[in-house]
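Single chain ahead, by itself, as structure tokens, in the form predicted alone.
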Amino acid sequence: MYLGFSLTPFGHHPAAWRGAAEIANLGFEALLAQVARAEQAGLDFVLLSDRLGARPVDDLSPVATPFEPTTLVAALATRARRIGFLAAAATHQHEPYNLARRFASLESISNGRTGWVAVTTGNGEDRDREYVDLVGALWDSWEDDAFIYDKEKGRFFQPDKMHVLNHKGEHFSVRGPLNVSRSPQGKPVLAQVLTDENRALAAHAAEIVFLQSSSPTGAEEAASDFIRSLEAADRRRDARILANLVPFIAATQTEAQALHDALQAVEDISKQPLSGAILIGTPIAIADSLQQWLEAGQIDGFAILPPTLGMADLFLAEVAPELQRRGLIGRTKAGSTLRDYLNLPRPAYPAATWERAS
């Protein structure tokens, strides 16, 4: 079972700001405190969905983080050394190359533990895919031996194995190179939000898609239809398919339906760009839930949306060491790549058919 931890500043829900006693929730100590019991508990990754992209208008939403997700990885990374991270970046807000940048320079940062969470218009796929395909492509600008730091011949690189892009395509014209050497684990991980405007691009090219089906029996018919896409794109059945989860979390099931109920009472949780199966009951029944799911079908793990920084605690201290005590999560990792983390292959570097440096 895989999971992921989604990090907001007083929940997912939109009314557990006011429940929360301090603002200092809202600071990076406050955010990487998190993100180092979620590291402890054994889970896969931080997820920084900053709304998907929908910037504030006439509002400040107190679920998002108040930080640039990019950068705040940056700094999360060189505190929290076993976990990895997927940011959230829309391809409408950045330009392809600067985008492709950052994240190259994340995978420097963390040694390979990041991912790209690609957040799409969804009225140009042509558009999309070009932008999805090209930042892809600028990844690969270097192959994984180009360094060589030769002192005595004075080569800094092999001009051989640098690859300019020279992309001009229908959307966009880029030259390339990046300035940032291939990636420890060869690429970021690409992650969407599956919706059905996006459904032909995550199967061309996600690696990770998120489900906000709002029940079991819904986020299993979402993912047959989403390997159904896979294999019409010529696909094996090689990416993760998570559900997001929200779980109300007490002592009885009493309490968590009441909790429930009194953070619904003032606002619906259901309206938030980022949004998942509600589960209410004890720690036990949580993880016999996630547990019967994974095994019901093709789940394969989930994004856990805390509703409140309490239930958090109580999934990162009584859930998942519950789902390690069955085995479900918390094996050692074979690597310390978050495509280790999440058993992805590692892409080889493609065909070296581009213009070559001279």
Given for the second form:
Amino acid sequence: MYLGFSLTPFGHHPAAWRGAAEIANLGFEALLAQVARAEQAGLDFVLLSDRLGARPVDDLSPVATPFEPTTLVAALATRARRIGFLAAAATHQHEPYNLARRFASLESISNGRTGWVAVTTGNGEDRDREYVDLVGALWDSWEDDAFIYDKEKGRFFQPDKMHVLNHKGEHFSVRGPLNVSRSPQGKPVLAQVLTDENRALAAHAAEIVFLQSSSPTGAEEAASDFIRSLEAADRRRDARILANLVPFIAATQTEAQALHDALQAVEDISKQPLSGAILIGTPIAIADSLQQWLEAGQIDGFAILPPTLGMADLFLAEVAPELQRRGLIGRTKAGSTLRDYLNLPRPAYPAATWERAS
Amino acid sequence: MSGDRKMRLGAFLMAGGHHIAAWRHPLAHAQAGVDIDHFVALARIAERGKFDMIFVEDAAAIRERNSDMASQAARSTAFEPLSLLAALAVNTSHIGLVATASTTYNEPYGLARSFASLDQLSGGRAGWNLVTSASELEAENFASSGLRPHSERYERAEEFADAALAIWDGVEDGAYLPPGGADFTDRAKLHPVHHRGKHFAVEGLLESPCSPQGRPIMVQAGASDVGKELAARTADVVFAASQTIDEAKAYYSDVKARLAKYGRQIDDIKIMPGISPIVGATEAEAKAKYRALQELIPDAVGVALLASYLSIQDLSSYPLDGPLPDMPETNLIQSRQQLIIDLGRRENLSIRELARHFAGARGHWQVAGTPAQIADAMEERFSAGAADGFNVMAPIFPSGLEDFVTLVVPELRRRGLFREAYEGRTLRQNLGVGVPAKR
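Return the structure block for the form predicted together with its partner chain; the form predicted alone was the one displayed.
Let's see the whole complex now, leading with the same chain.
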């Protein structure tokens, strides 16, 4: 079972900040403490979503962190060295070269533990596809062994292992190469939050998809649909399908239900629906539900969207160790990259597809 | 000059060193460009020396079109500056963090947002070195339209700077309310930007508290007339490349004289020329260090670099031991080009000599000598109205920076020219530039 932890200052529930809105929670050290607990609990990655990636806002949000996600990953990665980071960034807010470069830089900073959650507009399928393919090609600007650092001969890299892209597409024109060497894990991991609009693109390129369905049944249907889309795109079952999960956790089932009801009563959450399946129960009951779901269904794991920080702590301190005891989480092979954590293959260098350097 | 005026120091970081051949030196760490632990170590050396800031330059492209030439220099793989400095921010406590970013290949909202994040991560130590990007290789990574003319780039930069400042000023201090109340924010302290200009449309607000230093520091290195004007209007710090003390004085008084018309005081801008110091225990040792580095420069690399500073395609068809050919004026980095041409004529230098000279410190002022000699040279310019401080470009990392901190900084302190301890926690406090009025 693969597990990610979605990072917010107070919790994912829009009412979670009430009574808890210490401004220190917005700061780096408080966020790092959450990441350190997730790392300690053996989770595979932290997920940094981006409300501003969808559109700029005119009020401050209690659900958003005050940091641009890729910038925050750079800071977190040097202080938490055994967990991956997936950061959202929108294709309509960054030039492809800048975005490819930012993530390549994060790969160097984290030693290969990052991924890009590609936020696409949905109304520009062709543009999004060209964008995602172009970014992937920029990440292949250098072969894995291009840089040789030969002081004696004065040769820093092997010129024939640098590849100029000369991309001229319908939407973008980019010469390349990227001015960052190839990632320690080949390329950053590409992820998408699955929607009706981006299913074809996700089936073409995504290595992780997040399902936002509000119930396990809905998530299973979405997983089956996506697997059919993968097959239609001639891909093996080689993407990680993760269901977003909003676990309301307390020591007793009654208490968990009461906390859920109290939060839901605070404000009209139909304006800001929770983007995952809701589970309500004790730590053991939640672990049972996750195990049953994993064993019976098509999904590979979960992105945990804790409704409050208290419930985040309960998940990490009680649910995750229970999953560990049952042998459901825990890394099966050695390695220190996000691909290693997720058992995703390292992409081979696509030598055959390149024009030679001009 | 007042007796307690202190010098500002920046540590200009660059992979294995500023010297073009530094990576080949036995002491150099050749993989430095993308080694985060190397950069954390450099930032901590500079912080131990109580430098005001570290600084990183930027180009959104490789630096050399010819791949054989590019492959002989260490500049084709590097960190993107904002992500690098975000990582350094949480591994340091007092030093300022200044990243270069282009107004030509970014949008105001996204860039202002990344700098606001860096500012929050560092507790108010972020600065933005605004550049307009003059290289064709960069232009080719962002469109088929080619490089924009100098004047158009600056027009866009002016509007970009104003939009970024408005975005940073959009959230007042205290906009996030204390716990226990009915509201998360105080809407009276939020000022969403609704900007529609010639180059940009900007809507909305940063989801970030007000900057701990009021606003990130603005840095400029423009040396053209329009660049100096933008600096006088918006910058807190100006970097400059001046070879001689007379050039430095002329530049200094020119920029300072422009401040009054924007209602600013002389001390509101700190002018910090680059210096490439080669420190030795004796003068002979320093000169030997310099020669050892110079001998590692392949002629082809030096000449290609010189050509790129002159913004011309190729110099290799001219005799290496002859003078520079006559140059047409371009719309590129006009001031840097003139500086090179002037030096060549003044000192009667051949292409090879100029190439070696510029390859060493890329057009900046080089001083090789003992700690006292380097301090003398810095003090002379500092006292003569040529500099408020210096951007220190160690020829080789980490040893060149370590030498400066261990040997030259104590000498500057003995003379009362440099701080013993940081004055504050934000870059603005340490630089001694006031918090600007909100717009």
